[in-house]
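Take a look at this single chain, the form predicted on its own, given in structure tokens.
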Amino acid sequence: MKEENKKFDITVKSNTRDLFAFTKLVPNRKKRFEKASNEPITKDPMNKLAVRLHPLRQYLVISDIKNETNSTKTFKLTPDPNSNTKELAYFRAGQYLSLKVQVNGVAITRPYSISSTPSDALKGFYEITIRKEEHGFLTEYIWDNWKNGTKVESSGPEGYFFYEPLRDLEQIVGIAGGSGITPFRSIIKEIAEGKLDAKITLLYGSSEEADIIFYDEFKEIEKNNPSKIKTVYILSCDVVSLEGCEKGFITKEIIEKYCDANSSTFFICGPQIMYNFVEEELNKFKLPVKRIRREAFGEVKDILTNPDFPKEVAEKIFKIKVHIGNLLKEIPAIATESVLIALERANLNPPSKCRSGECGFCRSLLIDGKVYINPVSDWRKGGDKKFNYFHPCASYPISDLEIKIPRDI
């Protein structure tokens, strides 16, 4: 029997021959054992490679700052020459870094997508593009304090918002809103470099023309790669003058105008309000779940908008007994802020990366009390639900609590 997969150019000659080959595995392994040296292995190249690819910490320094818009800057990060970070970890276009920043003596973490390409990491730099949020706890600090030479501590590259040819279709439809454009810059540039074998149509929603990030850069890339890259800007403002723009929102009709939904994989990144709107539009296509990829969007800005959040506790402040190592401490916690924020305000330095319930890095034990867990961000395994483990970044106190949290690594 002979079957051919034209896409991957694989020929399966015979099921019987494939099964027979398994019978040779053990004898062949024994022969290799017999031929192997008796000398002990003194080097472990695989573990060394794993540390290079997945460092617990990277110590970086800002080497350049570029103004993208009035409210957005791109920061170039290189290894801190006075640290043990001598090279940057490689990554997949679309991943993020979790930054650990001291703000007025309080250690907090925030995830930011890498907007540069994996090949740039091999050249010795990352770029992250940050939009200043009104009354933003960290971004206001960044605007006032970050300059060339500022030291920045980060995790290794994290996240699952990347193109995988074994899973995703060749045609990508990117849907971005606001600063959610940043991972798409990495993906688009890698396609333009010829390092990623895919095509992308990017639908980018903004409220004003002045808020569009990377407009000139994307238009130039599209001009040089017309068969692989297409960018469409959707503006909700009254007056639209830029070339290649649509007016309104990213609706089913806009998607159909520029894309074939049935032959595409969708990648979505933006604020929560955009996710809520776009998901309703995509539901109209009745696409398989595997064809829609979502980037973790961080903590919910206003948990009160969730219809099932218990409104009767909205104004309450609860007490949390926190076990961390041999320490027991009691801290206050606002019902409408995540448990993670309460831990950070108390300067307990809790472990955190994605802040969306996805990575599980902050996984903790709920000993007593009740929490509201945002259903959109509930990525817990079945066993964790059964034995009262929860993710502080996606959970909100709705009674007094007693919890046990891990130490930050």
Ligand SMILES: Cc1cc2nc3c(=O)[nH]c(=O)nc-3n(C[C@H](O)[C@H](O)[C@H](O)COP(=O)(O)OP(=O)(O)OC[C@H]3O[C@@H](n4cnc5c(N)ncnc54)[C@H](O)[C@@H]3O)c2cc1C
Second form
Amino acid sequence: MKEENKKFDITVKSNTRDLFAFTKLVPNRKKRFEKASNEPITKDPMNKLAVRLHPLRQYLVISDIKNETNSTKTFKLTPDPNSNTKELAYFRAGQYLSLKVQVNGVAITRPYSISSTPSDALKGFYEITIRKEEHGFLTEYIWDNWKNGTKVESSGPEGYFFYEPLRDLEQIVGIAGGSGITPFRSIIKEIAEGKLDAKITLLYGSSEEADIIFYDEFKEIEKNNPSKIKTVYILSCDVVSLEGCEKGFITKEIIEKYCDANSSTFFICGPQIMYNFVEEELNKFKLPVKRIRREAFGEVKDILTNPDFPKEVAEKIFKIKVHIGNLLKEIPAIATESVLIALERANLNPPSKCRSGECGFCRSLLIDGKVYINPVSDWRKGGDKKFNYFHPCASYPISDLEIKIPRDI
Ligand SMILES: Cc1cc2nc3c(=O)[nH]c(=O)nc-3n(C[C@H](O)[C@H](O)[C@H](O)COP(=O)(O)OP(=O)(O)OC[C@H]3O[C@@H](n4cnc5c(N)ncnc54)[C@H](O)[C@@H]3O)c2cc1C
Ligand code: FES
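So the form predicted on its own is up there; where is the form predicted together with this ligand?
To see the whole picture, the full complex is given below, headed by that same chain.
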């Protein structure tokens, strides 16, 4: 008993003396109050810490751009010296930043996972790795305009796609598709740095060899950390020349070949189409819900592919009466675009971060009319559903609407 106490540095005087010490707790506290200064605490350390960890905005500047593949670049972001962002918010590997960008006069947001590590943030930089989308509204703009010195405004770190030792098993299986590899770079590098006590087997699906991002970097990290990190590449194209790659898709058989599903926590990040496929394969293992973690996948590319979306409104343009503060504006809204996009097109600067129905930052009141809510992105609380609150990023107009939106802060 004594040994134990020594180990934890606890001094047990005697049971009765310790019990009596409690009787003095209240009078001792009173004495301390009497002695304390009556000056107000102007610099509350907890508030200061909260602002450092969760800044509303971070003002950044591009300090380096690296080509990863023909369609992917990594942007290094450092604090803009002409702003009041002096240091970067710390984060958990796997989180994202919501960028706020003016594209041809329209203010929009887009989430991007941080591909560098938390310790890089302490050194003064973040990296984000962006794939150019065909006809992508922001990514085409980025390819034409972003260069060293371009200023970029972002949120603080956001999202829940991170490893939590109290919840997750030590063995992670990362399932990535396309640009969904980016949060895993942060996680893998943090494991290699010895700062995340976990092991990872990464199953990374791509269409073509040329689309694989971070191949050489991951192979090097894997070589130096063979007991903690394993990467497997799965290619859906016909001709595969890379040694050791699998052909096809991430099926139950591939998962079984490389992982013990029953003693792993799965982390999935990629396009929606990959989730649909991989989740069916994972269902075959009958794992508890908490053992499969998913990153938000953003807005649905083509809502008409949702079987229960009312196809008869597909061609329609509805009117939305928008209350914002004391203003009332009427704007057009295309049925197949989210209400959030309609608000952005009308330049109303609506707040948003995840664009996936998850963060609640765009939460608004539906006063009148009907919206179609994408069921997989409906993360609203019961109370919100009851009192007609909705998330414009995950909702599509299917009649004329009247809504009340919050101002961006
Ligand atoms: C949590 C999360 C993390 C992500 N991380 C990454 C990452 O690390 N790397 C990466 O490459 N991607 C990432 N993404 C995807 C990323 O956020 C973007 O969706 C992607 O880069 C495509 O953006 P885009 O604007 O080019 O294309 P889209 O978002 O497909 O742009 C086209 C859309 O713009 C709309 N639009 C057209 N004109 C206007 C207008 N005038 N005003 C407003 N809207 C208009 C169209 O309706 C259309 O829906 C992530 C997504 C999520 C949810
Ligand atoms: S932006 Fe996150 S819920 Fe709409």
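Everything quoted here is computed from the prediction, not taken from an experiment. C-alpha atoms forming the largest set that superposes within 1.5 Å between two forms make up the rigid core. Positions refer to the first chain, counted from 1.
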{"item": "Rigid-body hinge position between these two forms, taken from Pro226, Gly194, Lys386, Lys43", "value": "Lys43"}
{"item": "Rigid-body rotation of the smaller part between these two forms, in degrees", "value": "28"}
{"item": "Per-residue C-alpha deviation between these two forms [Ser37; rigid core superposition; Å]", "value": "5.7"}
